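A lone chain, given as structure tokens: the form predicted alone.
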Amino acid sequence: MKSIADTTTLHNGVGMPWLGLGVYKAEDGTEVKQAIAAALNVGYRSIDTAAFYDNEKGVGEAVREAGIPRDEIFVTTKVWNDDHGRAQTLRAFERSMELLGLEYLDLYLIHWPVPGQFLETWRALEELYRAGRVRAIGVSNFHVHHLQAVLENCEVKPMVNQVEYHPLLTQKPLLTYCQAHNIQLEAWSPLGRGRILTDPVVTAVAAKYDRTPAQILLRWDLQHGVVTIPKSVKAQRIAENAQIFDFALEQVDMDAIDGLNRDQRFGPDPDNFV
């Protein structure tokens, strides 16, 4: 991890690279362009969407005008909750791909684990990546008893799980479980929606190593084998957040970071989210 062009490789061969632009509540059209090409110059190649965020349109059309060659960008976005089971998801997929104006999709995510429903939408999933419409596919926001129950059931495991994952959550028997399964765990909102930036023990690292508390949240992530996906819209922001791959925090402060787990969630709990 020491270029913004490094990649993790998921378990079924595929590069996907440990920083991406995540455009969550960024608005579809100028808005989240901006903030894509923004990080496109600056040497991001991973862009994080869903069709719940509304802005696909403006993703795909991002992409196609970058002047980069497609395969050299990773493209996500994610089926949403009213659209599980098999014929809704494929409809759903088919939806999402006419906005973004792709050919294919890198990574296509289940966005929650619907009760009752998501192993069905799994295999609708599965059906798309036998078919070459995506290289690889994962799930979103799922605990470990949800990972057990699509590995005891599926042909093909998710090659990657992005859930909220911060210093105030830090998830470490998911990230065990996950790692024990070669699923890539993905960290969405990792500065824990910004209040986790004055905290002091994050401000005293970030201060030895003359770096801002994000970098030094998103660098943690990194170390910890998770790839992170921060948001923004501000072109500033999105090229300070790239700057993570020339330091290495020392096994003193990453501890020191792990020790503000509280369990505590900024998003909904994906037992209790419906």
Ligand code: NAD
Given for the second form:
Amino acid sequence: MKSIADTTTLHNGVGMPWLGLGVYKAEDGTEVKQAIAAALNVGYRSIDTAAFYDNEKGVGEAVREAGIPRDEIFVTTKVWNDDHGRAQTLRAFERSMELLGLEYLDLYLIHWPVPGQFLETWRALEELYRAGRVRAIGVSNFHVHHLQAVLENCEVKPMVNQVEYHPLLTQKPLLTYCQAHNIQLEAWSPLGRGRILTDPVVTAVAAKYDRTPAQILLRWDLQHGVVTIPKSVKAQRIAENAQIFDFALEQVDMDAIDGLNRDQRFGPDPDNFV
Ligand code: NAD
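If the structure you just shared is the form predicted alone, then what does the corresponding form predicted together with nicotinamide-adenine-dinucleotide look like?
Next comes the full complex, this chain leading.
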């Protein structure tokens, strides 16, 4: 992890950038397009959207208009909760692809583990994967027990699990489980939606390395082997969040940040979201 171009290799051999741009709540059209252009300009090569974010059209336009070969950009989208089930999921995928205007997708995720439905939805993702429509498939907001259910029933193992992950919610057992099964963990809300940036431990570490708190939090993800997708629509912050490949946190500082864990979520618990 020495450069923004570095990737983690998913268990099917596909390379996924360690850093991506999250675009939740970025408005479709100019806002999301400008954010992506700013990100690609400073070297980001991964964009995380979802059908639910209502900005796939702008994401697709930004990717297609970037002047960068398609195979150098990693695009993720997700199937939303009311589109579970085989037929619905296949339809939702086509709708996303139409909005994105792309020939293939890099990563398709089940956004949340809708009880009683996610196993059938997973089989639809396997179909899309086998048909070559998507280079990798995965899940989001899956606890260990959700993953166990998938692993017991699947033909293709999920390549990624995207979950809320930051120093207040370190989810050690989940990270250990994912690593043991070769499922890449990916952090959403890596900055705690901005609310961890003023934590005194984080600001002290930031001062020690002469970095910003956001850079410290994102570097901490990388050193835990976790892919990270901070969100911003401001060019300056997008650039700041990418300056995390030219320094390393010492173990003592990793430990201090790990010590902030309170099992505290800013988003819903995957066992209780419907
Ligand atoms: P985040 O932790 O990335 O925080 C984003 C907020 O932090 C921004 O709105 C901005 O206010 C602030 N910020 C960003 N960079 C900053 C900087 N350098 N300095 C100061 N403030 C800064 O929160 P998020 O948007 O919730 O998560 C990131 C991405 O994860 C989303 O955009 C989305 O793509 C994904 N996500 C996925 C799920 C899921 O269920 N799978 C849920 C939430 C988010």
